[in-house]
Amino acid sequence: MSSDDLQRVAAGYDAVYAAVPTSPTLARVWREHALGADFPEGFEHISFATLAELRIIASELRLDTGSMFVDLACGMGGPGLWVARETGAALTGIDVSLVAVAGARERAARLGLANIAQFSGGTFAQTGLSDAAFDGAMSVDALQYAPDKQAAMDEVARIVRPGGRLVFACFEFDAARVAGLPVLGTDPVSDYRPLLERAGFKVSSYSETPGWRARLTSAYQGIADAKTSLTAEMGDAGCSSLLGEVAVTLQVQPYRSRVLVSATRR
């Protein structure tokens, strides 16, 4: 992905994240169809991680007070901040959207977690973080968008100490369906295990998440059905970026699976 392409992607995310706090309709649709009624207030996000999945992520990371971990493509910080609160570990969040980074900092302060959480701009392949500085890393429903997924795994291996853990949820692509599509077709991966092994990780668990397709379809259809309200609340730029992803996903059906993965740095 060229620097111009990266800037366009970041601008799209900026538009969505700037509009998310102004849209009660999006919050309602997402909680109803993606998050679930039991998802903790204040930690909401626009990925598909449920509370049950966050509990697995926190457990698999094996963190405690004094540990340090990274949330890659952290968005506005919800999942990573929840893990930090539950484990007492210090969080560093990285995201390509500086609007999301600013929102994550505000959320950390609002939740009383600013003392153990910091956020900065960066990408999967270029985090700007120090070698072997972290006890673990997590990511939620974002790795599938990385333009070079092997480079992303290599970067995580660089910043996580030997024995540290990487735990993530993401989508596997049906490569034939996304061939030639921007972003989705750049580096479609249908199985992340070989990439993890090449980067120096030992995979301990790799499983499809239950009910993912029904939740994704119902959430995205709910957004499409609420277009009028979402446009009024989010503005044209934010809503256009969101609806573009929704339309492509519903029409193309690019994903073969959604997996939850745990691996240890050798």
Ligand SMILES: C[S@@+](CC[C@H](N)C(=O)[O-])C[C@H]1O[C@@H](n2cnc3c(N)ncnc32)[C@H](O)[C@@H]1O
Second form
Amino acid sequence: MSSDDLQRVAAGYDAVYAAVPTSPTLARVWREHALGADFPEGFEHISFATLAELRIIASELRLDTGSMFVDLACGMGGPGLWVARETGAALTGIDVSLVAVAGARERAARLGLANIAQFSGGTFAQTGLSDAAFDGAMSVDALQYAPDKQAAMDEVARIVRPGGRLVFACFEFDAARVAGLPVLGTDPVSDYRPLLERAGFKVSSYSETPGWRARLTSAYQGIADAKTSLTAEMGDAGCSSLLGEVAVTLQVQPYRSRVLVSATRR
Ligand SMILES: C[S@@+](CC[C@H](N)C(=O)[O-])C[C@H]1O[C@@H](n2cnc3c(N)ncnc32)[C@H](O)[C@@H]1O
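In place of the form predicted alone, the structure of the form predicted in complex with the named molecule is requested.
The complete assembly is shown below, putting the previous chain first.
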């Protein structure tokens, strides 16, 4: 993926994040199909993390009040801030979308968590963070977009201290289905374990998340069905990127699995 492609991904997400807060329809569809009724108010996201998954992520990271952890591709900060609140650990979130970073900062202030949370622009391959600075790293439904997934794992290994943890949820690709597609077809990984091992992590758990395909299909179909209201609420720019991803995902079925992974830095 060229730097132009990365800029396009960032611009697409910038437009979506700018429009998300303006759309009650998106909030309703996402809560109904992706978040679930028990997901905590104020920590909403645009991924597929459930409250049960956040609990696993928080527990697997093994953080406490003196710890520091990073949320890679944090979006508007919901999942990382929930983990920070639960554990008392200090959060650094990075994302390629600067609109998301600004939104995450505002949310941290709103939730009274600004004292333990900071956010900055960065990419999976270039976080801009210091060597071995973190006790743990998390990421939710974003690593599949990394244009070079080995470089992403190498970068996490660089910033997490030996003995520190990496816990993430993301999608595995069906490589044949995404061949030639922009972004999704750039570096389609169908199993993250070899990359993790090469980067210097020992994988302790690697499992498919229950019901992921049904939730993804119903959430994306819900968005496609609500196109008229979403366009009215979010505007064309905010909506086109979202509807584009939804259409490609429903049509191509690019993912073979969604996995939840825990690993330890050697
Ligand atoms: C589906 S969203 C998930 C965001 C967040 N983790 C959440 O749960 O709400 C995917 C995120 O990945 C970010 N992203 C995509 N490519 C990236 C890259 N190469 N480096 C860093 N962030 C990236 C996007 O800006 C977006 O915020």
